[in-house]
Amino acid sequence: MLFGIVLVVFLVLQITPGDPARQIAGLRASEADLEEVRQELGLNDPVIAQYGRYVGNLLQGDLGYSYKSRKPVADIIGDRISVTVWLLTTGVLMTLLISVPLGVVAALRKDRVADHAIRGFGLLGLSMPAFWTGVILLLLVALPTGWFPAGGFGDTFGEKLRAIFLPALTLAIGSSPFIIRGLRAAMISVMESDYISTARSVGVAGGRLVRRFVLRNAAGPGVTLLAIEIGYLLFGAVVIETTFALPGVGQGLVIAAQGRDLPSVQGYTLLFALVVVAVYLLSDVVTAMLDPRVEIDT
């Protein structure tokens, strides 16, 4: 998947319309100009050297130059990521913390008015785009209260983390309706299960049935829905850095494009991809060690 993503990556710099070198040396540069950038940065190359030699930095960790700064684009991206992942675990702890708590209840109480609002509120939240939930947040909760700053990110632990809580609830309204959704199928499949009602006739019960025997047989197919929404809340990262203007990677991408900066595009985009792949690879090795049916083939 790696190997298909970095050809992708490289072909998008390839066909973009418009002139790297152009980019680089301004509009009033002159022919030479142009050529010796040309020259410098291997574009009068074959494509397929052109492929060797990016994949060969690749390895090395040379993401290669932007072409507004003329920084290297890992650094670029290394000053940006800390914030990313702030916005991310904690999405990812709130999500969890709003769609299991709901998802259980909605199982339990199935058809019946708890069931009925919780698929409710999950519709809604479906319904919302990230952008749109964001700026009610922000004029509803951050502007009126003065609790939470309508943007930017602060220095001391206390400062991020009131300036992280309104983008990672965004984040968290969008993702859970699909967590509750899965967790309550998985769990009311489990629990029309025989070995529910051996649990039940050898007098397990309550809580205790919920903990040992559902939860963790359901666990399965809400980690790999979690892993699934971890992909969409990296790409979702991109709207709400932009709409809280926080400087993380997905407020980086966003200028980059706007900018034309395709090596920043390029390293981004890599970047998003080497996660969810990994996140994946993940979930697999979690659901094997919660579902002692599945087993990892070494």
Contents of the next structure:
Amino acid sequence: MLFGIVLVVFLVLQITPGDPARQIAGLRASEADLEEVRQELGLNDPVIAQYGRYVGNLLQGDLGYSYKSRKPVADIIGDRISVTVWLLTTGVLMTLLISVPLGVVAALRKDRVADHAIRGFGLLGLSMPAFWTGVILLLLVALPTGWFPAGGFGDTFGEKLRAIFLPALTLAIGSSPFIIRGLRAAMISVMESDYISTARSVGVAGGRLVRRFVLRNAAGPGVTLLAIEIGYLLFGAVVIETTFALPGVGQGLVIAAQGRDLPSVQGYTLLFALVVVAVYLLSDVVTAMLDPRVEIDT
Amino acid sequence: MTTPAFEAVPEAPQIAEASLAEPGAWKRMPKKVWVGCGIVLLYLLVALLAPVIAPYDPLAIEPANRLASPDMAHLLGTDELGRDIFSRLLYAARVDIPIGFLGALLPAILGTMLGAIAGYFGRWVDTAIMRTADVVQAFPAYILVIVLVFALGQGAGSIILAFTVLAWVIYARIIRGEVLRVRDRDYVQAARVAGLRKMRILRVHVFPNVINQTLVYLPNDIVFATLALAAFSFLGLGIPPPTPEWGAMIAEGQPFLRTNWWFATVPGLVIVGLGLGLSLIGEGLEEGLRA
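Structure of the form predicted together with the partner chain (previous: the form predicted alone):
Full complex below, order starting with the chain above.
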């Protein structure tokens, strides 16, 4: 699977226009200089040889060197990754904080005012571009209160938390509607099932019914949803880090793409693909833990 | 498990039993659909009539009058090059709407056709199409769009192509399932016994009965395509300047948030409005067809 991804990314980037040697050596470099750079990078070798070398280096943790800064791509990613981990963790936590209560309420009050209000919010959330939500939060919260930095990342724990709060909230506003929708649907289908009628008939009711019987059974689809959303969350990170000038890997990818820095783009893309595959695996494990009926097939 | 086109709308699609071809089907549609259609029609009209309504050339620079506040001459003020923001918003509709619609419509057509072929012919055709779908789906779609656009070069064509390559999968999956459901129904068998050619059976007897799912999905996908386009342009990876585009305008306006707050916010409102209209159509169609 992962090798397939590596191959596709490698091939797609082969068709990129432009001469990397020219990019590195600069506009005034002579043809001899260019040839030297090409030799050095092995750009004259057949594509298959280049691919073999790339995969070989990859296995040793070597992602190549950035055309721009000439630093190892792995180091650049390493410097940036903690910001993105912060953003994603806080963002997912906030998503859960927002969507679980709202999803439960919408399901329990199906077709009543609260349900309609929550679904209306969802529809609105779906139509709002994340970067715009971020801009609005900057305008309405960061500028008037002055509590949150308009960009950048801090050094101490408190500073980091302050820098990450609005970006994470932006991420949560964008991703909550899907989770609310899915959770609502899952809970409604669970509540219509026989074992809930049985539990009701033996006198289980109220919060206990919801927590022990309904939510527990609806949690599986919820986790799967969150995993499917990882692609959206990663793209959200790309957009939101750019909006809030957070120096994470998402912003790194944008800078690399704008600067036509091929090895960096390749490195970031592989990182994202790896995360997606890992999250899918993890979600299977968590679903199995939540529901003993589910077996992991390997 | 069905993973949707743009890794969003995670709900398993409901099977729409009612057909739009039935008499009176449109009358049973919830009011939402019509409200949504009204909104979308308004946007289409604006896109069509932009050259007539717009008071200024969207590319005309007026350096003496940069970052002006809204007044009678410039309804939404001017940007950092002195271009009229209102006119640029109107002209941007001619960029965002066609790309958003095409970026969703092409994958829908491709996916629906491939799904129908996979489902109806089965065997190696099915295997080949669905394996390809598996591979495409394993990628984080948006990230791959960035890579594809990076490789192909910026511009409308690259973006539409990237969307098409990635988003057909969901339609193929849904329609394949639907075709499998319909394939062995009596009327299809009857058509087969009557000796009709395969393509004709597929076109006349199978297709009209499975097309609903595509229609339910399409409006949501247009929203995603439009939002994605705006996002890529916001990042400076989509439509290159100076072409007016809503996402790019938000990026242009962000540095001036403190003084000219309308510059970055209004283009977003415009996107949200279009998104709401399309979402209403999508939700309404889903409800109306399930009933």
